[in-house]
Amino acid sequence: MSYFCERYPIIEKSSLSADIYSYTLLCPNVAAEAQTGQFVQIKAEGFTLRRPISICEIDKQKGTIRLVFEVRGKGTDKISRLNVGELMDIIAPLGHGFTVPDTLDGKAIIVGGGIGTPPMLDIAKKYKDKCTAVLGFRSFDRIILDKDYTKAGAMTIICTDDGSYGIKGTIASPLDEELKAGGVSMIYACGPTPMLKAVVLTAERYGVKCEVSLEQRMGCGVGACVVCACTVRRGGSKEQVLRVCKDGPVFDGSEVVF
């Protein structure tokens, strides 16, 4: 697949909560080839390397994307500087992303984990009203994007940590409820490590399919300095390693070695 390495107009900037800011860029020639699930290098003037971010939602027809990103140090923060006009340098679209099918068997199971969250929206647009998205943050003041899943047609069930808002606790008790209800054929999930592989058990304890997107750290976002390593098994082979960036970030959970 293409990716393009250019500076893109940003034509919407907003805020969702404390350090997460919502853009969106007009880049025509990235919107036609991107596909959800899949991340973006942005450079950050005075730095070195870029700072992969997931996209967000990708408007075809008007030949846009959407990123969403938390600030998480100096790289991110000059970012979130960059305001409505001016224009943003990425590398896009790279990695593989979700597998979202054409004829939609059953319903779908989204579960994000505070900033793992936007990377699904455009598949809780796609299935509408036959998935449930399960979210997950620390507290009131972290919520993000749940009116967008709800604007999807999405069941949205909001977790937060200290019960501020919604169910108080993890995403585990609504997710194994979902899926008791049964007609569920297919889990996607971004967020941290110990919530994918809690995910990944239970959809293996129900025989439900799933999908993971992982978050590592990057350098290049291409593949070539290998960095971003996971170790995966696949058909009864040996582990192997492989690379977040060009061989993800998305994996079949069955697969990954957490």
Ligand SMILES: Cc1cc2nc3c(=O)[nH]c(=O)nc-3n(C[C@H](O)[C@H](O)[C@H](O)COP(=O)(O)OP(=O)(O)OC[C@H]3O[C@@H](n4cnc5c(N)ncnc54)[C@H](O)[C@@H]3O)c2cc1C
The other form holds:
Amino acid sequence: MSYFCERYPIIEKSSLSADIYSYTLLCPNVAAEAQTGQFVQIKAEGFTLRRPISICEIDKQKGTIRLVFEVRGKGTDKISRLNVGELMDIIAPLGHGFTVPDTLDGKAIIVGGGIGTPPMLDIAKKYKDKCTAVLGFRSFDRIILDKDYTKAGAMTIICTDDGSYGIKGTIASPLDEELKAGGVSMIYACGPTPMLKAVVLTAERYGVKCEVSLEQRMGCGVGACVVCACTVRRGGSKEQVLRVCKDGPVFDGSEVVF
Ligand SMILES: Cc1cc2nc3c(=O)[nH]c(=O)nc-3n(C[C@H](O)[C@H](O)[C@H](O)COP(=O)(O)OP(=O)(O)OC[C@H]3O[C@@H](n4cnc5c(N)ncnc54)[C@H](O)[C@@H]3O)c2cc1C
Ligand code: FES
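Could you please show the structure of the form predicted in complex with the ligand, as a counterpart to the form predicted on its own just displayed?
Below: every chain and molecule of the assembly, starting with the one above.
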């Protein structure tokens, strides 16, 4: 899989909530190669290490990708100061994405936690009403992309920790309800590690295949430095250390040693 290291024009920028931004880049070569669940490494001016951000949407016809990120520290703060018309310096597309078959035997469930919500939007666009998105946020003001998921055709269930919108609590009980209803053949998840662990355990209980996108601190982003190590158990064999940037970020949930 090839990737590009170039500067691309920003053609759209918007603010989704306090400190969360959406950017669209015109990058036809990246869009042509990119797969759902892959990520980009963004250069923040003045910083040596790039910042990994998932690809939220890919439009191969328009030659664009969309990125949605939260300002967490100095690097993402610097990047968020870029505006339409300026260039964003990225290495992309990187990593191993989600498995998105052309046809599913049953329904898909997408589970997104907070800023883990973006990378699965294209899955919802593909499966439309054959998919349910269960999205969890801290509170009403942190909700993002709910309308995008609904517009994609997914049945969208929102949970907030404080009950300020939707179901009060975590994604655990609506996920359980959806699985109990049956007919689910695939779960896709991205979000905080405790949430991913809970999703994998639930998927195992119902015997449903599950893929999770892991987050790990990164150095190079292309498989050379092993800063992003994670432990997996593949095919029942003993534990092995893989790289989130190159072997992931998406893994079969049953393989991950949390
Ligand atoms: C594969 C992948 C996809 C991601 N996708 C998204 C996304 O779509 N939207 C989004 O808002 N965030 C995403 N993140 C998290 C994002 O990379 C961090 O929030 C960001 O790197 C923080 O940088 P900073 O300079 O603002 O923070 P600082 O804390 O100042 O960063 C210092 C260093 O730590 C690294 N770092 C800090 N937190 C993280 C983290 N959680 N993950 C990886 N490296 C980190 C930074 O890259 C930098 O090298 C993703 C992370 C990974 C690994
Ligand atoms: S970040 Fe360097 S190997 Fe993954």
